[in-house]
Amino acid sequence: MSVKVILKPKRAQPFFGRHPWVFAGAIERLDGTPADGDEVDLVSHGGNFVARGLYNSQSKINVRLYSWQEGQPLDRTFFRDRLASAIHLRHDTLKLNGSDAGYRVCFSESDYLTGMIVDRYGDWLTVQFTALGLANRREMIVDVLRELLNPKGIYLRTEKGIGKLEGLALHDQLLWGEPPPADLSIAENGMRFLVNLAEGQKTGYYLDQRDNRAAVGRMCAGKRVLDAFCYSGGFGLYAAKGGAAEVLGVDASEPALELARRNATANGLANVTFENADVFKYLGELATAGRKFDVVVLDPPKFARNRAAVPDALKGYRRLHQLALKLLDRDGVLVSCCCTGLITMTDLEELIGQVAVEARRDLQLLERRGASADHPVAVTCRETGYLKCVISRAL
């Protein structure tokens, strides 16, 4: 008989609405003594079944929910069906499958598998666990992924801070199969990108910006382009491929820039240069020197991991946009990306607008964009819509 987690009065509505996170503050008591990672039933204060999930006393999210069907075992068959559904979206609907393709196979809450991300890079998979319950089942999950996708190897990536938040003791390592080659590359919209699965950012590459890179690249013919926080070259290389007159990419990571230079060579692009520098400082130096660009791309890393850090994050985004507008020539295109989930699209647009007014620049919002479609947003967990990309024109 399953352990029951009983909610406080009037706290069940979000979970009847299929939000997957049950925080400790919503729970009144336990009927039983579950071990961390065990299956539990979530029950309303009035005794009504709500959902089934996995328990973790070490996390602020005490229960992560997976099924709203009473009596549903959270076993191999269940997780296989969920992963098969996620793969169906990428292969049959989005047509992303290919021998050297890169795409997100499973996006945690967005695929109703809270606490797990799976990415595919050609014949290799990367897996990232952000929930103890699924991390404890990693051997079963690896077995299912082998059955469904037949990779050559599966590599585990860990996210900074998750170990402490979830009580996990994991480190980056090969989970199964062959280690990824040092020269692993993927095809993306007719271009090639080298991916470092063992040391690269996120799970090796920013797959979520695929469509945004293509959109920006189409705007860059004959333009002077600045790609700030360029990482392995993404936006800048798309701009160069799109016929930019010149492209300057800036990043603080020399290993990332080495990948960017190799990516430029792999794609036969000579109209791009890369600088290793603190981006804020370097953009200030460019502005002082009077440099101007027709397209400025801002794609910084996440600035806030909790609500307490949001005010400082907004200050960082404000400073970046102040510098960008100094560098942007008349009739220039500004690409503003924000992957800080705690900052909304409205927050970002208001910030951009305020900075434009302060700079006495008229600004037109051209496009509001999000992550590529292999990073869907679950309607029951809107927090999954973390990425914002605003394309605007400064007069």
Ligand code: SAH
Contents of the next structure:
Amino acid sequence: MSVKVILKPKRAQPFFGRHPWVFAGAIERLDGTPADGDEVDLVSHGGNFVARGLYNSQSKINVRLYSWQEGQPLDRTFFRDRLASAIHLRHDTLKLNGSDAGYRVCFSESDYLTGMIVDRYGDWLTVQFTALGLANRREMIVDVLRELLNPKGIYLRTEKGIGKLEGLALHDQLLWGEPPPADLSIAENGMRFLVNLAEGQKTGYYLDQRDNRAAVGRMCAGKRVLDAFCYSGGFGLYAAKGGAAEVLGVDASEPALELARRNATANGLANVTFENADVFKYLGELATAGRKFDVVVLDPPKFARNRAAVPDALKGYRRLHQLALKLLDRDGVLVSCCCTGLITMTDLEELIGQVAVEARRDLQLLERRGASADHPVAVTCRETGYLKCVISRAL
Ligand code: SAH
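What about the form predicted in complex with the ligand, after the form predicted alone?
First the chain shown before, then all remaining chains and molecules of the complex.
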């Protein structure tokens, strides 16, 4: 008999609705003494089985739910099936399985595997655990990934702050196999991008923006393009490939810009310049100097991790859009990306609209986009739809 986690009265509904995070405040008591990482059954106050999950007393999320089938053991077969289903989407439906492919193999709650992200970069995988229960099972998960994807190596990435949030004592390291080569690169829409698994941001590359980069690249022929927060060159290099007259990429990270410059060379793109600067300051300087662009891309990092930080985050986005509209010539295209999950598409559109009115520019929304489909949105966990990309035109 597994340990039971009994909910307070009237608290079961979200979990019957298959949301996977059971916060401490919803729990009345435990029937048994689970160790952190153990399997538990979530039970309503009335005693009905709700779901099965993994327990962690050290996290605000006391139980993460994985199965809504009573008696389902959360064993190797279970996790193998879930991972195989995630891989099926990427290979059979999305056809992302080319040679030197880069794609997200498994995206945590989006794939009903809360607490685990797996990315593939050619012959290497990166794994990121954000749940202690899965981190404890990492040998089994590595074994399953080897069986299903046959990589040359698997690298562990850890998110800053996660040790504290989950009680995880993990650090970046090779989990299995050969270390990745220094010049590991992936193919993406006919271009090549270097990926630094050990030191790059996120798990090495921003896979979620793949389709948005392609959509923007298609609009850039003959244009002057500003790529703000360019990282390893992403949007800017797509723009250059799409025939842009000139591209200026800006980022505050020198290692990112080094990758960007090497990526430009590797793709034979010459009319691209990368500048190491703070975007807020630099865009102001460009505006003062009277510079104009036909396309401006804003792809800043996450500005808010909790609700208290949202007002300041909105101020940041507002400032960026004010600067971008100053730089955008007549009929220019503005690309507004926002990966802060707590800011919705509606919030973002309203903000863009307000800034445009204040700047006395008419503005048309052309496309409302999200992340690429290897970052699906689980309908039972809408938090998984974090990325917004609004493409608009300012008259
Ligand atoms: N557009 C990129 C991903 C951008 S990620 C792509 O398609 O791959 C966000 C980037 O913003 C990071 O590279 C980070 O170094 C940079 N960054 C964060 N704050 C910044 C700031 N104030 N000024 C300039 N760059 C910044």
